[in-house]
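In structure tokens, the next block holds one chain alone, the form predicted on its own.
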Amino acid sequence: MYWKTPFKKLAAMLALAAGLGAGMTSAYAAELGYPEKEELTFGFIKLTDMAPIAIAYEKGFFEDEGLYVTIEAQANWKVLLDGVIDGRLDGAHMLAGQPIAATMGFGTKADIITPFSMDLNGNGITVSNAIWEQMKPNIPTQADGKPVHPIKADALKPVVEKYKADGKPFNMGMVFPVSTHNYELRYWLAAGGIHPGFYAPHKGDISGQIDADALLSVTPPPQMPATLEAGTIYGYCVGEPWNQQAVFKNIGVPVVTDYEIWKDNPEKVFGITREFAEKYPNTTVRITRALIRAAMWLDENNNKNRPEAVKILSRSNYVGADYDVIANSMTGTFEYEKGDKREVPDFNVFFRYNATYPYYSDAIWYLTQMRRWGQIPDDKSDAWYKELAAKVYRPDIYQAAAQSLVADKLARADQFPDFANEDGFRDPQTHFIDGIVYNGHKPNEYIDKFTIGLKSGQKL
């Protein structure tokens, strides 16, 4: 028997549970009531990392929670965000930067939250065959003649410099101004001495191309390969399967994965409005429970379910790419140059390493990159970064869902963070391609470490 509980009471009980530890778990679960809204519509973009939504639907995890879900592909990230804001969609697979930027007021202003991080890693940077041929002489090789990885943007810099000397713009694609892909591409380029450009929203310039050596622009993910093939762009950063699609079509070469740029970096999130969470607290927790179970299924027993997941995602109503294209990265390998397939077991991570927990430090990293490239034009205090992160990332809701799953014996406590001692910050992260350490407690100190980018006291 479930009981309906107001959201404020849920939050109060959760705070108490955090203080008392696992002893409160079953008591909290007993308070989880029926969903206030049962029929829901969720949006997604055709990328493999929408998988938790598809699996929660296909495996009946939503129905187990009394939720009857319709899943709809969206044309692009803006349409998707607008759909959540205007209520056409109840929730969606989102770029991690979208709820942060919306809450901050960069672009469309809206209060969007996330109780669930959808995955780690999953992106790559691909260049055209012609650019790859120009890069190859600058890349050291292994004994077997294959390139040494990770490939740094240092190998691309002479190519970009030649284009500039010839008066040609060097164009590259990313999926949205506040996407992980934008920040990862910028990070990789800047680490190799290539300036990716500044934003100046206070001056009305949101092109992101001020002082740029490489000109970045937006292309929706499924259109990336065709845009590359047409010669409109010379490279792009996107999620799968659109890097592997370039390999299969023989039009480009993935040169680096985001796992190599920042090992186990956070990727997409599940976004809902704050109003939705407050109006439908039980529904919100139950959505999160279903998504957690889907993520567990995707990673369990060393990814044994991935072939089945690939078969599901290859359907036209989900990602709609060929099975082999999706499997090329989602089943533990990644193909760079044609024939150079390497083991990358963590290219897609959905549950391991606390992948689903919405860490404040993840949100703060995105904010540091927004400041670095001018989307945040002015200095902000370290406290400001934490406060904004806490408005958007909601580990309290996640904890409610996780503890109720443990109480229902659908998960084990050791599969989640130690909630009694968790502060929402990962340990300082060291595995970046440029060797710079990120500590989420000290965002301004982190920003000042970069050679290229705005620093404390600087404004365009």
Second form
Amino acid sequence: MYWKTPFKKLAAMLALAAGLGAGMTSAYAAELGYPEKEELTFGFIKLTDMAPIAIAYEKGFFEDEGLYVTIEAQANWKVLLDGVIDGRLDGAHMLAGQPIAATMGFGTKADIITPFSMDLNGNGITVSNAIWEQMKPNIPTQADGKPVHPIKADALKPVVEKYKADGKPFNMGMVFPVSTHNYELRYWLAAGGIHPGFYAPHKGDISGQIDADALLSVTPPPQMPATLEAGTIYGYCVGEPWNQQAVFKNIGVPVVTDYEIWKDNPEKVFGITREFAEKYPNTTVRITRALIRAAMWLDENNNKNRPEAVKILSRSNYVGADYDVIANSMTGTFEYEKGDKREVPDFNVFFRYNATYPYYSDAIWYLTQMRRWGQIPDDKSDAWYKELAAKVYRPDIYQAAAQSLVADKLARADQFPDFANEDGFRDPQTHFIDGIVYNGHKPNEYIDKFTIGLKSGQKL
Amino acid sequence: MNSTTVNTGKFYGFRLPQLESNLLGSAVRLVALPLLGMLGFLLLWSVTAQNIDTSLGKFPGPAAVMEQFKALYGEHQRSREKEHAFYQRQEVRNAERLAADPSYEPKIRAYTGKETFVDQIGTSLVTVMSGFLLAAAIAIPLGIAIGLSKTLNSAVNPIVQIFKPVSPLAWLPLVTMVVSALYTSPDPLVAKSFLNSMITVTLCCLWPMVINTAVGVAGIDQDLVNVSKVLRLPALRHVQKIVLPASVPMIFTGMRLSLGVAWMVLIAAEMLAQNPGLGKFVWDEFQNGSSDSLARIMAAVLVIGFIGFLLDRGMLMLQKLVSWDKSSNQ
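With the form predicted on its own already on screen, would you show the form predicted together with the partner chain?
After this comes the whole thing, all chains and molecules, with the earlier chain placed first.
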């Protein structure tokens, strides 16, 4: 049959074209191969939002991908970042600002990417008992005598001013210069008219205390309660369980959660070096698959699995704090002043609201704050923001992982963003404590809206 | 002379009471008094613990610590079971993959679970012994050379004197950076953290051994040296037959001092650098801030003390074994 040969040729050409087309949309093949690197070490900091890593390990999701993962607690965020950069760690639970700052060259310069955003919300700001007593008269009360939430920094302002008038520095703690906590604490303080200070890296000033009313300095998360207890700082912004720990230890009062500062704000990410992702593409997708499954498990059936997750996290090799302390925030509540426990169902979000998808707009928000506080000393174009975000946040890897999970029937397509029709930007977000709307497409316009902070054209 | 002594030789039966009273005396001294001391300490500890309130609850007393010892051992056993299951799962997975992909070479990967308290003790012991042996391998020949040659002694002495008082932990950042820079292998034989701890230990326990060996060698009886001269012993034989045997007591004193230093340094280095071992265990527990943390730290403190004691006794036994000076017992 003579027609067979041309038909074969045509079929081969069609297949080739399809292959090329697929290659253009994604560098990651549809058929997922075995992992190139099977033995991996991941770092984390003792915080409840490392949960996806612990769950992926304990529930065997990593092993399902043929990955043998060792999970190691790190002393602080700097040690963790250095570990990923020098290859001691293959990947880590990271502050969203870390890969961005590293890629930009603020601090250590290194190409770090993230295919997976770990969670939404999960932080709080705590002040010492003494400061709380001074703040309390400035806070309106509800009918039941409890303070009205959210508490704004307006209530703290007179206290800070009093310290300033007395010539005493008002010290507060955050966990890292490019941490979510630094920006959240600054956001909250600035929204209440308290200046948290500028950075001027081009002049060698990386302490971030220029013009500051409140002096912010770095303390590793698990040490926050001890530092507050010692009186070195009057308040701090940190992730859980270290706000609830202050309540249990009777040493401080959480005044506001980041959920109230910016509803559903992106928090930690999973960071790996770009080199790792390029050298081990299958491993990278497989890690992402395992983490997505863990996040789904954490939010499944209305957080039904959370108590089990809390039990796992309270083991000494993970977070290690008491079950009750961790459960307070992980199971949808948050205890402010001792006894004042309120419902915050979305305090920790691991999967719903597309929490794990690495949106460019999330990265750009961090960049706007870096610019606002002088960590980026010069004006940048909107295109620059987009470009840098696209270098770090890698939805392409996430998509490959999500699609292969759908293909393996481990997830449904409707659980993920509509990949064909989205551009990596969330819709403009409105739920900020100061009412300012954030549109990731227009970072410069956003920066210019703030009363306190550097604006277009300004340089220290 | 009292009657007991007079009768001793004649009446066998009379020796017994004396023997008994001696036995009793030494029993009191060796068993009862230390026991009494321990009991007193435990009592004091539990009373004080009752009265110290920390923000993590009461300071742990002996009972709480005992409970944590049990809990830690339980954790260790559970971890072993998990390890077993881990290897079994791996075999099944390897077999599956081999069926799908015959070119695959199955590999068994080490258990990825966390080290338990018992594992951490093992890690610390291995690290301290390796660091110590490395130091001994360097320090003893160096000490002998310095002891034999006045010239070399004058040259090396200032360096030894300056490095001897350096706090061990000051070395740690330098060691960490240098090891990171030089020890780059895709498939390392030992972990970097192990090397860091070990080298820090080595650097700190080098000095007591160098100094003691040198002093011991320099102080050999002149008669012995003269004998060697008369016999015209070659240098190596001189060291082997005269110097080493004569200076063994001093060398061992140096080694004992060093081992004590090494153990203390190691725990501190592990805490600071988060290198695996008992030090890391203590620091992790401190960071956890759980209500059991203090009792677990106290358990670790007791184990650290006990191991330090055993190491010292072990060195002493070794010293007695190889040295002719059997009187040393402190």
